[in-house]
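To begin, one chain is listed below as C-alpha cells, in the form predicted alone.
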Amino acid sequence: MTDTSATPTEPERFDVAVVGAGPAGMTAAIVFARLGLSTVLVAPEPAGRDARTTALLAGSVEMLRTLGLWDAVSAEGAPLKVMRIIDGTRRLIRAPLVEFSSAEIGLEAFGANIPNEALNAALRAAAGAEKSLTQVPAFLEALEPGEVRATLTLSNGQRLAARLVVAADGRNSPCRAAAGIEVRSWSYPQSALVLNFGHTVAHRFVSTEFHTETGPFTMVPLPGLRSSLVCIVRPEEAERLYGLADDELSAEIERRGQSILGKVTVEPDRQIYPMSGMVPKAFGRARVALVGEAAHVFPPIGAQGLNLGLRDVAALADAVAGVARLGGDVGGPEVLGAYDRNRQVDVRSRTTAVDLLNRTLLSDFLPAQGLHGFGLYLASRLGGLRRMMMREGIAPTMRLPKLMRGGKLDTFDLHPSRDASDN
C-alpha cells in the first residue's frame, strides 16, 4: 500500500483519489479501497434530499450483490418484470403496443427501481466502513496532472497526490477540464418533470412508457401502490405542470397515463431537469478517468444513466486490477488507454441509440416517424430481435465487466468492512 504520509511541503499521497460522492463516485471509492489501493474520497457533505428513483438493471444489481450491498437496498425497491411501450402520439404512422418480458430471456426481473435515498444511504454506510478508505468533506479547488501523480488542492487547504484520479464530479466536471479533455455537448427542446405518486390499481411490476410527440411519459413501479414518473415535455409545459396544484397535477398524470393505474395522487418533491447530451473525446487522460455524468449525459430514456455510470466503474476496475496486482502504475497510459477503448464503444453506442430514439419522437419528418414505428413493429413481431434488444438494453454482452458478471477481480476483497492491510 502506498505511503500516505506528508510533510508540510508535500501533499498526502494516495493510489486513487475519487472526486464526487454521487452513487458512481461512492461505488468507485469502495471498489478501489477493496482492491487494496489507498483511496481517498473527496466530496462535501450531501445537501438536501434526493426524492428521485433509479431503475437499476441486472448488471448493476449483480455488481451491488458482488459488493455485498444489494440486500441493503433491494427491500426498498420494486422489481421490473415487464417493460411496456405504448405509442401515445396522434400521428399517421403509429407503432403497435410492445411488451418486453424479463421471463423471455430467462430473468426473474430486468432489475429494480430503487429510491436514490436508499441507494445513497447504503453506499455511504459501506464507504464509512472501509478502513482503507479516507473521506475528506471538501470541494476540489484545483487539479494539476503530473507525470507521476496528480496534485489536488482542496477548499479546506489540504493538498493530496494520487496516481489515478477518478472524476465522478458531474456533467460540468472540473477534473475533466483540468485534464484537458474536450467534449461534444448538445441540448434538446425538452425538460423532464420527475416525481413519485400513489395509485389505486396495482402496477404488477410493469413499467409503462408512453411515446408522445414531446418525449416519453414513463411510469416505473415502486413498492406497493406507488410508482415514479419521468414526464418529458417542452420546457414551458414542464413549468406549467410543475406549477399545478397537487389535485390538478394528479388528474393530469392520470389522464396522460390513460388511467391504467387508476386514481393518481402525487407526492411532494417534484423536480424539473432540462434535457441535454454530452460525450467526451476521451474517457481517460493525464491521470484522470471519467465516470458517471463526467463521462456521459443524455436523456433519462431506457434506464441507461446510472447503469452506464456503474459500468464505467466496473470497467475501470477491470483495467486497474491486473496492473495493481503487478505493482504497476494504476493511473498510467496503459490503464487509461484500456479504459478509454472500452468506454468508447459502450458509451457512444448507447448515446447514439438514445439520441436517435428521442429525435424520432420529436421529428415532424414522416420517414423518421416511420422508422420509429417500424422498429417497434419489428420488435413486437420478431421474438429473436426482441430478445436481442432486451439483452443489449440491459448490458453489452460482449463487453460486460467482471463485477457485473458475478466475477471477482484478481486482487478483490469482497468483505465489506475488512481492512485491506490484513490481506
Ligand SMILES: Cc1cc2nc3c(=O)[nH]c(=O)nc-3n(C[C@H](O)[C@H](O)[C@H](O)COP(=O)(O)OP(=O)(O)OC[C@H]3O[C@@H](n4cnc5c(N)ncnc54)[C@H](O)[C@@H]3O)c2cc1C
Given for the second form:
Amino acid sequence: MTDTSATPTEPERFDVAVVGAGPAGMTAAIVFARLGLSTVLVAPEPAGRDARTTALLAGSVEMLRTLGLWDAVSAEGAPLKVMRIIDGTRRLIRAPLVEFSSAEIGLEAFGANIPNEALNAALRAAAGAEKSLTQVPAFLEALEPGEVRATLTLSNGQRLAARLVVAADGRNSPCRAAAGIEVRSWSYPQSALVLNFGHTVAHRFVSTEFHTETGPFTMVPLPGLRSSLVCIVRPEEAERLYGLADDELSAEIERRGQSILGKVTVEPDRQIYPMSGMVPKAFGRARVALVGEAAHVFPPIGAQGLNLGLRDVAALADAVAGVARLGGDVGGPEVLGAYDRNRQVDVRSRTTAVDLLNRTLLSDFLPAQGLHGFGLYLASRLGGLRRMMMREGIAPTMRLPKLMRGGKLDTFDLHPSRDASDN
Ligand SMILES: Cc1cc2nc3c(=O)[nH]c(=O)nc-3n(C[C@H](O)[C@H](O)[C@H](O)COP(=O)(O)OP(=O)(O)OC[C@H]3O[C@@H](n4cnc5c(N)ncnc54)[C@H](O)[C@@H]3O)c2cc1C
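Can you swap the form predicted alone for the form predicted together with the named molecule?
Below is the whole assembly, all chains and molecules, this chain first.
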C-alpha cells in the first residue's frame, strides 16, 4: 500500500523503509508489511554463500512460527536439547561439568541450530511473496532525517521518503551514522574459526562447549552426523588452524573436542571472524530505529546476536503498532522513545553477561578464574539456579514482545501515518 500523494518530482513515500537485507532486515520488512504499513526494503543483492549456522532460541522460534516460517526453517536444522559445558582449562581452579537440559524447564528443546542459508532463503521467499512490500535492489547512499519524514537517496539514483527508517544495515550502519547515534565499540584479543564437520559418533542433540584459556570451543548439532564449530582462539592461532590441510585440521578438532564425537572430517568453507563488541548510546533517534548488528555486536558466545536482533524487530513492531493503532506517527519520538527504553535493558544486560563470561575465561587473575569456576560449580549443584540461568539464557525475564509470545500481528486497514502534516 504505497502513499500515492507523491508527485513525479518528489521522492516516493512509504511509512517504513528497511535498509539492509540480512536476517534482521528481511524479518523487519515482512513484519511491517504484514502490519499493513507501506514498506520498502532497500538492499543490494545478497553477496556470496554464508556457510555459518545460527542457534535460534525459544523466543525466535515462536516468532518465526507466528510468521509461518518455522516449519520450512526447522526442517533444515537440528533441535538443541542439552547444552553441556566442560572446563577444558589446565588451571588450578576448574569447574565441574555442567549440563543444562531443556526438559528440566519443561521444553522439548531450547531451540534449533539452523544453517544461515536455509534461514535466509525462507526469509527471502516470504519477503518476495509479500504483496505490500516493495523491494529496491540498491545501496543506501545518503539519509537525511527530517521533521516529518526521512529522505533516502539510493545508488540507482532513486529517492524515497519514509516516516520510519529501520536500520538493519549491519555493524558499520550508515543509517546509524546519519542519525548521529554514537557507539561504544571494543575488540577482544581473539578470533573465531568457524566451519561445519562430519563425525562418526551421534551428538544426540547435545551442544558441547569446552571453556579453554583462549575462549570457548563449541560444537553445535546439525542434522545427521554433522555439527557446526565455533573455535575461539588467539588471532594467530586461528590463522594457523585456517591454513592446515583438511586431515590435519580434522585431527586437531577431534583432539580439542576430546573425541566425544568420534572421528572428525571437516567440510569446506572455513571462515575467521575477529571478535569484537559494540553498543550504541541510543537505539532510536531522528526517525531511525536500529535493529540487528546495527544495534549491537556480540562475540559468537551464548547464541545471543540474532536472537537479540529478532527481539529488536519484535519490540519495534510492538512500539509501532501501539502508535499506529491510534493513527500516530510511526517514526516519531513516542515510538522511538518506547523502543529505546525497551532495548536499553535487554541489550546492555546481555552485552555485560557475555563480556564477563569471556573475560573471566581469558583472565590470568586467579579470583576471576575462581568466579568463573564457582559460577559453574553452583550451576552444577543448584537446580533452581540452573533453571533460572536456562530461562534467562533463552529469553529475558522482562516481558517478551508480542510476536515472541505467540501473539498474532495486528493489521491496519487505514493508512496510519497520513495526517495533516502530509498536505
Ligand atoms: C561466527 C558467528 C556465529 C554466530 N552464531 C550465532 C548464533 O548461534 N545465534 C545467534 O543468535 N547469533 C549468532 N551470530 C550473530 C548473527 O550472525 C548476527 O547477529 C546476524 O547475522 C546479524 O544479522 P543482521 O541482519 O543484523 O546483519 P547483517 O547480516 O550483517 O546484514 C546487514 C545487511 O545490510 C546491508 N547493507 C550494509 N550497508 C548497506 C547500505 N548502505 N545500503 C543497503 N544495505 C546495506 C549488507 O549488505 C547486509 O546484507 C553469530 C555470528 C558469528 C560471526
